[in-house]
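Only one chain is shown below, in structure tokens, and it's the form predicted on its own.
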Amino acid sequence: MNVNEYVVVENIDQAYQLFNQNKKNQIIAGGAWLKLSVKEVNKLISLDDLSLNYIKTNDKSVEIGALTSLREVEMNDVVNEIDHGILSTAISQIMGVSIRNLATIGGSIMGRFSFSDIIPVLLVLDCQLYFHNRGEMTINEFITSKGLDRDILTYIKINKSTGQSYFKKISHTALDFSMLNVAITFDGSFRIAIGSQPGMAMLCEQTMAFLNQQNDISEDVIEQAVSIALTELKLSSNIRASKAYREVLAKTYIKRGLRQVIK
């Protein structure tokens, strides 16, 4: 990656007006995916000095800053007890802990890869986003949204919750990335999500509306369920994995999940 000039910015509005002088000035959150998506860099924007690095806490959410590191929200004791750890345990299967120490939650979410281990588990928690300009979103929003790439996510907000909760990663490899993820809640509604498709992760709001309408959770409704998230899934092949193989992960997951989450 070749980068012109390096600038370490006092306030978000410079921030702001920088990165939307030149489609080629870029934000640095941590780093550690920058290579993947950008080779020249005109200027790169730091938000260090802005003291996006924190993580706060009331009685009803835990507000996460952007620049927090993948590490210190893996770590937080309050995060660890919303929906019995779902983020914290899908953060700790994230490469090692090297990469968690610089990857940032901002970064990750707004690279909006596809093989994301962590926008899965926040499309099924009870979670917002606060942009500089934009304001408030949901995370299904952003993903859904064309033309918010030029704005800064400055943090973003979880909502308590103590739902059961079911988080399962598949990869070649533990340093790999996901041929699929899977992540499920239940706190008297069910929300599943399915990401790296290989695209990007979606919530499957079909099946979600099927299973939330059920008096009784049976074997034979989880079927039905799994049945109609194949159908509305996006899988597909790539270098990781085959459709086939894939669909055969879906179901297998998503019916352990559903198990799992109204024992």
The other form holds:
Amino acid sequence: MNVNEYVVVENIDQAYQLFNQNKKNQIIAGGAWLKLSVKEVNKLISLDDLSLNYIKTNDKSVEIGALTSLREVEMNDVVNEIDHGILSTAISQIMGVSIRNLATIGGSIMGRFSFSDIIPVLLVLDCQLYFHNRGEMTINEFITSKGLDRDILTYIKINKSTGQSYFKKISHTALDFSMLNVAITFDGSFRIAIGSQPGMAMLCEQTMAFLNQQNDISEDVIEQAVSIALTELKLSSNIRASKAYREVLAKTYIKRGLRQVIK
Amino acid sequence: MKIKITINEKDKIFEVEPSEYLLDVLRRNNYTSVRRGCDNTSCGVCTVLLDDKPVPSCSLLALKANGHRITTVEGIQEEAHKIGLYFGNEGADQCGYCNPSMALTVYSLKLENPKANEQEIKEYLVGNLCRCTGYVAQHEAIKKYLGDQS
Ligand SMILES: Cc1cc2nc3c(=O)[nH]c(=O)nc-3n(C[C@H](O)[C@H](O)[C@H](O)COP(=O)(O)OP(=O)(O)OC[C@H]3O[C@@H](n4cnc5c(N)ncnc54)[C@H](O)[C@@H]3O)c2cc1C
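The structure above corresponds to the form predicted on its own; please provide the structure of the form predicted in complex with the partner chain.
Then the entire complex follows, led off by the chain already shown.
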């Protein structure tokens, strides 16, 4: 990565102005992905002096500053209690500890990585994102919106739900991207998200609507839910796995996940 | 641009380019125990401690380290020597390329979780690749090292 100038901004407004001054100006968080994905940067905008590295909690929710490292999120006791620690579980399966000390929650969202193990979990947790200019939006609105203007994520908020959860990352090795990942929560109603399709993660809205109408989650209902999921998912092939293999993975792990969360 | 870093408890000032990574700056200044491997965070040989936490120096911009504490294996010499003896006793090293980063990561595991069980050791070391040993002897060595410290 070739950087012309490195600017540590004094306030978020300055960061926003600079970011929108030139298409080649970039925000840096941990910088781990930026290094691999961007060749030329005019001004690299560091938010390091803006105190965006924190985890705050109240009775209802947890607020996480955009610059908080993945490792800090993973190890946080309160995050570990939300829906049986599904976010910590997912983060703990990303690469090694050292990169998780460097990479941030904000960079993991703003990168909009289709291979992300974090976005499917934030989808089932119905995470709220807070932007400097745009204000509040859900993670689902963020990943399904096209052509959003360049904005700065300042923090995210997750409700302190204490339901059941299931997360599965299927990858060739511990250091590889997922071939598919499955996130499910259940706290009286179901939320299901699938990532690494290999396209962007998505909520299985029709499958969730079907399951949430049922009084009894029998094996037959689970089979029907999986069929609906396969019709709404956008599974396809890439270097890591074929479409056919992803279909088998989705069937297997959605079933296992549903059985686990209703136990 | 100038950065001020405390390396192994000594204050240092370096002149760096905005595109330079900490790994380049350290090696340029003769901290050659910090190795270059994959250069994309996947292998772990460039690990240093940033404020006591392991990070891949290949992907940490030098400017982001400004004002922080960096520890290389030279900064934990006594502990690294101890860890080395456990590795030696188990036949857990060959070429030695990954040893400094392994020692730093094991040291940091001891700080974070001195009673780490076998699974926790494996999970903590997952980002530190070794192309010689096959890991079994290393895990034995780390288990014994941690066991003897507590
Ligand atoms: C080798 C490698 C393997 C990986 N494997 C996985 C994996 O298996 N699963 C997984 O889920 N993730 C994986 N990741 C991604 C990783 O977990 C992080 O999500 C990623 O590094 C981005 O975080 P960062 O802090 O480094 O962001 P950066 O690289 O600093 O930034 C990423 C992008 O987000 C923008 N950005 C960052 N913060 C903000 C903000 N506050 N506001 C606006 N824009 C912002 C940047 O401008 C940039 O475009 C991997 C990363 C690497 C380098």
